[in-house]
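One chain follows as C-alpha cells, the form predicted on its own.
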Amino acid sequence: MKYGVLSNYIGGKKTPSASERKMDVFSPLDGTLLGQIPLSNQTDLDAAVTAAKSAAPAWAAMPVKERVQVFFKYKNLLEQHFDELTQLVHEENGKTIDEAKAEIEKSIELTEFACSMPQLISGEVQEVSRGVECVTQHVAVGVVASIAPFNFPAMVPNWTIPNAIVLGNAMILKPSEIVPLSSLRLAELLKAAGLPDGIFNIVNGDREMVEAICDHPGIDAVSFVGSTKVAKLVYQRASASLKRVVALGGAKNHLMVLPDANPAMTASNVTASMSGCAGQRCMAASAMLGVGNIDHIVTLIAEEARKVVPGKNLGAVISAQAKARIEDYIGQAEKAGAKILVDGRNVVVPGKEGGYYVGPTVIDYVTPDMSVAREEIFGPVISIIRVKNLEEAIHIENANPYGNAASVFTQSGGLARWVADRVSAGMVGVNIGVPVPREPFSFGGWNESKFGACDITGKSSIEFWTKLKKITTKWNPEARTNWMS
C-alpha cells in the first residue's frame, strides 16, 4: 500500500479511529491498492464535534480580517504543493493529469474568493429614524459538516472549506470513502497555514457516518454533494434534526444544438462536456437535443469523440462497478434501437489492464423514453435526441426532474435568450458545454438537482454559512422621537 493505513484528522492531528471496520482504497488508473481507511463510528464523530465546539468560539470571535490571513497562506500553500496535489487527485480519482491540475486551479480560485470576505460581509448601516441606527452583522452558524463526493476530491471540499471557515465556523469534513487522500493532505496544509486546531476535522466513513452527521445534535449545518437519491435523504434527515441543509444532487443536462450553430466550436464543446472527467461530473453533457437538420454537426461530434483516447486524454471511471453500469446503459440503448456512432465499451488500456476505462460513446437516434435519455449515466456518453423545433426541445429539457444545467448552441442572440428564459435549470450556457459559473457567481441547480436554500459557493453561500444579526441603537435622548424611538 503506497499510502498505508490512514487515520481521521481531529483536533489538529491524525487520530486513529475507534472503529474496527476498515476499507481498502484502490486507484481507478490500474486497480492498485493505495491504502486503507477506517470506517468511523459515532465515537469518532463525537470526538470531532467536541474538538470543533471547543475551538469554535475563539475562532468566531476573531475579526474576519484576521481569519482571512490563514487563507492567504493556505492559497500560497496550494500553489507551492500544486504538483503533489495534482498527483493525488490523479491517483485516487483516475482523472487525467490536466484535469487534476484544473481541479487544483479551481481550488485556488475558491480560496481567493474566500479571501475577499471582509469586503463582502461588511454589513449595512442606516439611520432608520431620528437618532436610531440599524446595523447588520454576519455571525457564524457554529459547527458545520461537509459531505463530499468522489468525483472532485480536492475541489468540492474547497467549495465549502474556505468560505465556511473564513466566515467563522468550525468544520467536520466527511470525504468520499473512495477518495480520502486529497482531503487529508488539505488538512495538513490548513494547519501549516496557521488554522487553529479543532477548526477543521476529518472523519472518514461510509453511509453510517453520513447518517450520524445528519442526526448529531452538535452539528448546526450540513452541506452535501452526491446523487439525487442520497441528497434527498440527507436533506430530509438532517432538516428533521433542525439543521440548515443544502444538498446538491445529480443532473441530466441537455445541450440544444440548432442548425445555425458554429459546427467546429459546437462539436468541440459537446465532446469535451461529454468526456471531461470521464463524464463523472454533474455538469457533464448527458443528452443533446438536435433541432432540425444537424447531421453535419453530429458527424463532427463523432470525429471529435474518436480523438479522445482512454488512458491518454480520457481518464478512468471510478470503479469496476461504474464501468459495468455505464456499459449496460449503452447496451440498453442499442437494444432499444438507437445507433451507436462511437462505441466505448470493452476498453482496455495497455499497461493498465487492471484499470476501469470506458471510451467516449456517441449514441444517435435516442428517444426520450430510453434509459440513456432519462437517467444520469455519469460516464463519457452522449445521447442524441432528434427534435423538430425548439419548443419540443424545451419540453424535453423541462420534463426531466433535474435542473442543474442546460446549454444552447446557436449564432442567434434572440434564440439564445429565448431558450435561457424558458429552461428550468439553475445554470445556463450559450455556446458553452459546461456552464459552471466562476467566482463570485455561485454554483447550484434547481428542482431535484438541489434541496435546500442558497447555493454552495459564491456570494449566495454567505447566507448559508452565517446567521444575520440586526442591531438597532439609540443613544441621544434629545433627538426628536416618533412611534419607533
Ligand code: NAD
Second form
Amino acid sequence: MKYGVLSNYIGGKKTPSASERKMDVFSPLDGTLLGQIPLSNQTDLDAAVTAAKSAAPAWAAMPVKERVQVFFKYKNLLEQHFDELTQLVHEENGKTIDEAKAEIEKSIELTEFACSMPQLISGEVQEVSRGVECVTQHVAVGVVASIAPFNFPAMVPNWTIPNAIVLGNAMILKPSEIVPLSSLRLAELLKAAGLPDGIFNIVNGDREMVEAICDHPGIDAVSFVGSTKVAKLVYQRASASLKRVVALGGAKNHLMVLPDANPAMTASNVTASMSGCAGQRCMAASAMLGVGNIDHIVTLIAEEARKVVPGKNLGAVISAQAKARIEDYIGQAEKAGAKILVDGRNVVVPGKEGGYYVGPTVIDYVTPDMSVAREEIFGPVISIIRVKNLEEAIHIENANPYGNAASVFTQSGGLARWVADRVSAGMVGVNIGVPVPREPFSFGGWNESKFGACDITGKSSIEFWTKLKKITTKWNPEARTNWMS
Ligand code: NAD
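Structure of the form predicted together with this ligand, please, following the form predicted on its own?
What follows is the entire complex, opening with the chain shown before.
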C-alpha cells in the first residue's frame, strides 16, 4: 500500500481515528490498493469540532486583510506543488493528467478569488437619519462543514476552503471516502501557508460521519456536493438541526443542437463535454436534443468520439461498480431500440487490465422514456434524442427534474437567447459544452441539482459563509429623539 493507513487531520496534526472501521482505497487507473482510510466516528468528530471551536474566535477576530495573507501563500504553495497534486488526483480519481492539472488550475483560481475578499466584502454605510448612520459587516458563521464527492478530489474541497476560511470560519472537511489523498495534502499546505491549527480539520468517513455532521450541535453550517439522493437527505437532516445548508446534487444536462450550428465546433464541444473526466462531471453533457436535420453533426460527433481513447485521452471511471452500471445503461438503451453509434462497452486497456475503463459512447434515436434519457449515467455516454422543433426540445429539458446546466449550439443569436430564456437550469451555455461560470461568477444549479438559497462559490457564497450585521449609530444627543433620529 503506497500510502499506508491514512489518518484524520485535527488541530493541525495528522490524528489517528478512534474508530476500528477502515476502508480500502483503490486507484481506478489499474485497480491497485493505494491505502486504507478510517471510517471515523462520533469521538473523532467531537475532537474536530472542539479543535475548530477553540481556534475559531481568534481567527474570526483578525481583520480580513490579515486572514487573506494565508491564502496568498496557499496559492503559491498550490503552484509550487502543482505536479505532485496533479499526480495525486490522477492516481486516486483515475482522470487523465491533463484533467487533473485543470483541477489544480481551478483550485488556484478559486484561491485567487478568495484573496480578493477584502475588496468584495467592504460593508455599506449610509446616514439613514439626521446624524444616524447604519453600517453593515459580514461576520463569520462559526464552525462550518464541507462534504465532498469523489469526482473532483481537489477542486470541490477548494470550492469551499478558501472562501469559507478567508471569511473567518473554521472548517471541518469530510472528503469522499473514495478519494481521500488530495485533501490530506491540502491540509498540510494550508498549515505551511500559516493557517492556525484547528481552523481546517479533516474527518474521513462515510454515511455515518455525514449523519453525525448533520446532527452535531457544534456545527453551524453545512455545504454538501454529491448525488441528489444524498443532497436531499443532508439538506433535510442538517436543516432539521437548524443549520444553514447548501446541498448540490446530481445532474442530467441537455444540449440543444440546431441545424445551423457550426458543425466542427459543435461536434468537438459535445464530445469533450460528454467524455471529459470520463463523463463524471456534474456539468457533463448527457442528453443531446437534435432539432430537425442534424445528421451531418451526428456523423461528426461519432468521428470525434472515436478519437477519444481509454487509457490515453480518456481516464478511468471510479470503480468496477460504476463501469458495470454505465455498461448496463448502454445495454438498456440498445434493448429499447436505440442505435449505438459508438460503443464503449467491454474496454480493456493493455497493461492496465485491473483498471475501470468505459469508452466514449454515442447513442442515437433515444426516446425520452428510455432510462438513458431520464437518469444521470455519470459516464462517457451521450444520448441523442431527435426532436422536430425547439418547443419540443424545451419541453423535454424542462421536464427533467435536475437543473444544473443546459447548452444550445446555433449561429443565431436570437434563437440562442430564446433558448437561454426558457431552459430550467442554473448554468447555461451558448456554443459551450461545459458552461462552468468562472470566478467571480458563482457555481450552482436549480431544481434537484441544488437545495438551499446561495450558490457554493463566487460572490453568492459570501452570503452563505457569513452573517450580515447591521450597526446603527447615533452620536448627536442634542438631536430630537424619535424613532428615526
Ligand atoms: P455521493 O452522493 O455518493 O457522495 C457524496 C458524499 O456523500 C460523500 O462524501 C459520501 O461519503 C457521502 N454519502 C454517500 N452516501 C451517503 C448516504 N447514504 N448518507 C449520507 N452520506 C452519504 O456522490 P458521489 O458518487 O461521490 O459523487 C457523484 C455525484 O455527485 C453525482 O451525482 C454528481 O452529479 C454529483 N456532483 C454534483 C456536483 C454539483 O455541483 N451539483 C458537483 C460534483 C458532483
